[in-house]
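One chain comes next, on its own, written as structure tokens: the form predicted on its own.
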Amino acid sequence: MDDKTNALREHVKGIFSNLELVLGWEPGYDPLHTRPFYVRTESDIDRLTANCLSFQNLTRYLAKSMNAVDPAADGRKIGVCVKGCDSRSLVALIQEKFVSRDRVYVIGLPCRGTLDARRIRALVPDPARIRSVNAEGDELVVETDRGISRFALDRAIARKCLQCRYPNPVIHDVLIGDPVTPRLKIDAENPSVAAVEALSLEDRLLFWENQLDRCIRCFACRNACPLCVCQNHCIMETRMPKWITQYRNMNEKFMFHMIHALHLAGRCTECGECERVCPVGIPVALIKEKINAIIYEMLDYESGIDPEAVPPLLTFSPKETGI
């Protein structure tokens, strides 16, 4: 058990009597995965884990968990573990009144990057032989039944982590671990977006046609997004009015992804969950990252930073200077 996991468990044990439950992670079905975990009893605490495999954004479950708990029962809060990007999603949910800040106990975990299981499988010829993976400094240490291999950590972490501006939670009630230096400055150009924009218009269109051609319209990207909060009334599934069909041609795929991205304009916190859960590996977060860059340039606004701020596309001001 690593130091961060131990510190997390000890802290939760100390404050659990004041909490209704805690949203955290536990070891998953294999050495490359964790899974979201609801700590409901003190005996559950020893199942908690916090490491480079704790990739799920737990705020996705927070609003529903809050609705399921009666706030008048005894005044206890819901605890939630957040990395830097997760905390921005929490701020966005607070901004839009889906989560009440005074009902949440925020356990912040500085993050040096979460691992991408797909990238690890590309490094290790037979992933079924993996016994454990750990991050040690700037190295990824993979233990298999044939021995130990070491790789540069940057070869295994998620794309979003390579350009992370907020590795430390922007809001928290307690911080578990030492703060981390951001990989990218706040006003620095997003390298992934820049790489696509460097292509000609024809090549850019070809790039997205090749990517979206694999889309199976499973809606995993939408379902995993903590800010996609209108799923019961999603225009992807409504038939009155009928915005989109179930045909799997390129026009319909473009329509789905553009609507999804535009509904998150000024709201997406670049947590990368949409991209992580895509079963066919489409870099769908790139579209939202480009829109975020436009919002920052035109309106000088970053989502998920200030709980008191109002996202620019949810309000109107005649004094806006960027338009």
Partner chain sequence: MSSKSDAKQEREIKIVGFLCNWCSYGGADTAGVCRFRQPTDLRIIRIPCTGRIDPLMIVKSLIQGADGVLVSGCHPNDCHYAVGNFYARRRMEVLKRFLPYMGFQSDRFRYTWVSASEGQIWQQVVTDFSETIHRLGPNPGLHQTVDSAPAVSWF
Second form
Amino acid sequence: MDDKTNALREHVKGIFSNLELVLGWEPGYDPLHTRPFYVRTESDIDRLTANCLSFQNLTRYLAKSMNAVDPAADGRKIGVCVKGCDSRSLVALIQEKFVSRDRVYVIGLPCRGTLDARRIRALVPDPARIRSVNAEGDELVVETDRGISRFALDRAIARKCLQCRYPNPVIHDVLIGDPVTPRLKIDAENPSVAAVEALSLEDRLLFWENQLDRCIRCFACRNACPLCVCQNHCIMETRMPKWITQYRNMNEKFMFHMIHALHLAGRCTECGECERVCPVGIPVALIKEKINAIIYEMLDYESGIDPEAVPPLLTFSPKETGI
Amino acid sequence: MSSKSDAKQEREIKIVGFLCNWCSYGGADTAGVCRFRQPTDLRIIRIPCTGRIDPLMIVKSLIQGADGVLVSGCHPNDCHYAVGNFYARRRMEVLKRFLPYMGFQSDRFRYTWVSASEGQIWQQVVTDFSETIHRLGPNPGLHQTVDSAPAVSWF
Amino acid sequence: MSGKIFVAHDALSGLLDDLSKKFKVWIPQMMDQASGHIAFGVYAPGKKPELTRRSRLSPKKILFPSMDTLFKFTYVKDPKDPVRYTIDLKESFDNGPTLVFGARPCDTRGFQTFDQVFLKGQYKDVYYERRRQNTLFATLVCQDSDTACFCSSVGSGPADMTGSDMAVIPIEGGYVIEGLTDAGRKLVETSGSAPSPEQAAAAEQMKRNTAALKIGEDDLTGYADDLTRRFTDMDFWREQVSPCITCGVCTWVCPTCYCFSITDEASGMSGERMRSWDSCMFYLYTLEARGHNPRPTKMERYRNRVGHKFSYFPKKYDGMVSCCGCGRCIRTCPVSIDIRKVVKELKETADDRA
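Could you present the same protein in the form predicted in complex with its partner chain, rather than the form predicted on its own shown above?
After this comes the whole thing, all chains and molecules, with the earlier chain placed first.
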């Protein structure tokens, strides 16, 4: 995303008196990090940022941390900043009635991609001391203690952004900035999924085992996911029924990720948060992307586009044949 | 997985069958009453309806080492609860297409529709699935450690 | 003998090969090239230690595995009276000689917290104790801090060798390895040849220079009472913790977080009692059997995490902060919560309001 900080602050200042709070981002502990930020008072607005480091999908907080269903007593709405991918999560939450459309004021931010901190660390000579990170056109400029590096933006943005189909928010009350051209057509093949599918069956198993073996079960992927809404009732942690034991072996790690993926079948909006937050670098979203591709092919459905639609695995059609 | 061929002879094949109470469980019963000859690899778990099937049950069975998983219920439009199997077939078809992506042999999982009167068809289904699983051999399960993995340019 | 040896860069794998015959040697290694994931793994010939980049996961699991079988049990039926049975217990220990090579001072120092809790109190944890006694640490004098590092803020530093048996000092062309404890010296002396006087001097110089570095701006010790004062100020905690997604990353990567859960995993007539890591950031951590949870939201849970490290622990153990300043929780936090900032603001806001 290009830097929209000023435009965002201007807009929020104008409407803040009508809002209960605004979910946005603020700078993190260093120039490569960003923190979700709850704007609660007028003076907080100047801490807001919106740029290529606005990673987090803020709709996560709507369903899990606050009441976004009942209308507010004083009629004030919750403001939420969304990128294209985040807006799809919001639509999915509206579909499932975790968020009421009337309760939120959606500030849409067209996005050309968010950065992947790991890729940047691999690109710059002195990743330990980064002073500033800025996108300038199609270039990314990173200043470290050892000088300035410039490279193509595409080398530093997240995997999900390279295959982005919806850079522009699908729902919004206001759009800040001009719409962006999508990188991929809606029916284009997912290149990452294709790379895994090119392997033989045995190699695919080895690939996934090798990836999932690193899992430390911190549940960051689950907790960052806007659509993992079961919260403290997740079957990962119940002893009855006991889907998962305390063993840290391959069977349990594999099973955990199958649970996560299958519970998101037809619901995942590919915001990529699970993959970004993984502390051990497992391409978690890659599992869900395949399920999405299957559902698109089989049922011609894309999650998080139409607020009126019902997720396909929560409904049926008697007319279907061939399955 | 290297011990695949050795394992082939070592143990008997176990197939988990999830059968709906109203049709396929009755169908299996009919087949038994009619004394149709059936392979003995199937262990049947009775479920109220295929709508009860959580795809995770199938995944868990395969991960835990079941050699095959068979789900069978009422024919579409004949569900005792009217629509349970309509939900089920979507879920199971998604799973069936998804399993190979994770490295599972999708032939180890099959879903089918058999009514309570179709003893003969049940015999065919079980015989055929059992033969398929025997051809595939015992499920080697997951590797517990991975020494070398294929490189994928997924990124 | 001086208790020091010099190992050239290209001789390092030879040394590790030799050591791995006597020890289970753990080194920081690249686990996945694509994501640049570095963690501690067992050395095997051909594996390269990653000594120039920090590991994302701490070596905690070497002495405190994420899953540890305490004993195995089997119910044995009495053949004469099948209603009666006895329980057959088998203790389970996995604690051969172990060497941790290339951990950073913060990593090694993390075990000081464990020692306090698991060894020095009224009860000793035999599982931890046996592993501890059989493990040697060859700790790297740390050359490269990043913006999340703050070891000097918690009373340590990049050349702090507390708890280490050997110091691994990087110099031009290789490493000088210096024995610090008896066991360390003994091992060093049988493992190579002494450095030249120039190399020894360079190593001393390197140690001195590194020890003089100050990693982390503020002193984060001495906040014990500030936390007590802030304890009920929920506005403060809401402000700090709002972005938290209550995952367990910070506790899992932390070298000093020692909380665990004990479960029986049984099937049929036999099973295991095992200990596995638990995280105070999880809802289930304090959930009581009746359904009450004294820490129902992330505010109480995060307050506990900060309080434990910077207030309750120092009050109990002579002012020792149970944080080693490695910065892993800051680096891996999905929402960039900075524990340094939270601790610092304990005081500042406390003063502001007083």
